[in-house]
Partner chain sequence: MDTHNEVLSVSGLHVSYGTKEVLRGIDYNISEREVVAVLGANGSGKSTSLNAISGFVGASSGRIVFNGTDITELAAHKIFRLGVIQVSQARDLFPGLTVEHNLRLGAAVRNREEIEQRLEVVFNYFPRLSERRNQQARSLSGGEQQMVAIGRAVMANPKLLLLDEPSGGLAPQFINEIGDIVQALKDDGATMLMVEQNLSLAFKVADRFIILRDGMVSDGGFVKSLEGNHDEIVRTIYL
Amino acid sequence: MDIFLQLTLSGLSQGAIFALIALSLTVVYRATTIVNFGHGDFVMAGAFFVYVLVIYVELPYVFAAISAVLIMLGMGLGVSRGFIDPIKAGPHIGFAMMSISLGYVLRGGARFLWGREVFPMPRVFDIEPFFIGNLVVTGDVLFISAIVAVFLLIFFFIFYRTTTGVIIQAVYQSERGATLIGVNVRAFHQSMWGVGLAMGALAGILIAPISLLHPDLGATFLIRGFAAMTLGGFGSLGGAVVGGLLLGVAEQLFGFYINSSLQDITAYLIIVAVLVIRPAGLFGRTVTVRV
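Coordinates for the sequence given above, by itself, in the form predicted on its own:
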């Protein structure tokens, strides 16, 4: 039982990062009905920005993290204005191709600068682990869980208790209708791309101290973000969070109790199972997905 609880605790900590990635994907999808297939590489870019600022510029981790979020926020605005807006009149598949291409540009740039080397990030958590019975709660778990919980609460408050949330719902349901009531849909889409990539950067920032960094890091976390979205239901904010947490726990339990190799393919198995059994996910509803 102690092993099971320890694995569950570790899975929830890891799943919190998956939830944040899934939520940042969902933000862009809910605001623009576009799925960003290059999102994982933007998460990787956020992690590498922190690495560069901490190691080379020697900024304190907090300032480096804030800087990375602001950089990715600006990048999101630029991506929407420079690459997404010009192709809106084209076929929907163009959005998928554009997002994939932008992701590969980032990945290629990282490979150009660092090759395929793997870099350790110096630890920044100085919180001593403590015990709850036989369970070990590390500083990583506390820090990640607290940060993710705070941001999720803020984000859910914005979506469901503010005017901005009402605008997001209006744009999601009908861009034309939102335009008729005075919403600048284009500017709104740009801002949501910025927010989505900034949240992705936050996930990368949380990943950096506990994971080895390399240019292909984004692909690993992209599939987990999609698996969390699929499990929770596309377009569902709560579903993205629940899906991420369940995925994190499932990876730990499958890897320990069945076979360690299953840990790497749990996300794929979940995607296949959900699409076959319940395509709308746990909390989603059947919609026409524009990619």
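Starting from the form predicted on its own above, please write out the structure of the form predicted together with its partner chain.
Keep in mind that what follows is only the chain, not its partners or any molecules around it.
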């Protein structure tokens, strides 16, 4: 029982990061109907910016983190303006091609600058682990869970309880309707790209101190984001969060109780199983996803 709880706890904190990634993918998807296949690499880029700012510029972690989020926010606006807007008249598959390519460019850039080395990030906060009964709560678990929880509270509060949130919901429901109430839909798309990449960067920032950074990190995050979305229901914001948490826990449990080699393919197994058994996921509306 103790080991089960311990695994669940670390699964939840891993899952919190997957939840962020899935949520950030969903934000862009719901606003623009674009599935950002390069998202993992943008997450990786966020993590690398933190690394560079901490190691080379010697910024304190907190400032490095804020800067990385802002850089990725700007990158989101730029990507939308520079690479998505111009191809809007083309076929929808062009968006998928574009996002994959941009991701690979980032990945290639990271490889070029850093080679294929693996980078340890210095510890950020030395929070002493503490015990709840026999359960060990490490500083990392506490730090990640707290940050993600606070972020999610703010996110969902804005979405459901503020005028800005109601406007976002409105644009999600009808773009034509949104233009009829004077919303600049093009600017909206751009800002959702910005928000999506900034949220992805937040995930990267949380990952950076607890894992080894390497340029190919993105692919593993992308697939976990997709698995979380699929499990929660493609396009559902709440579903992305729940899906991410469940995926995190599932990885830990499968890895321990069945076979440790299973941990890495849990995400794929979940995607396959959910699509076969319940394609709309846990909270999914029946939507057709175009890529």
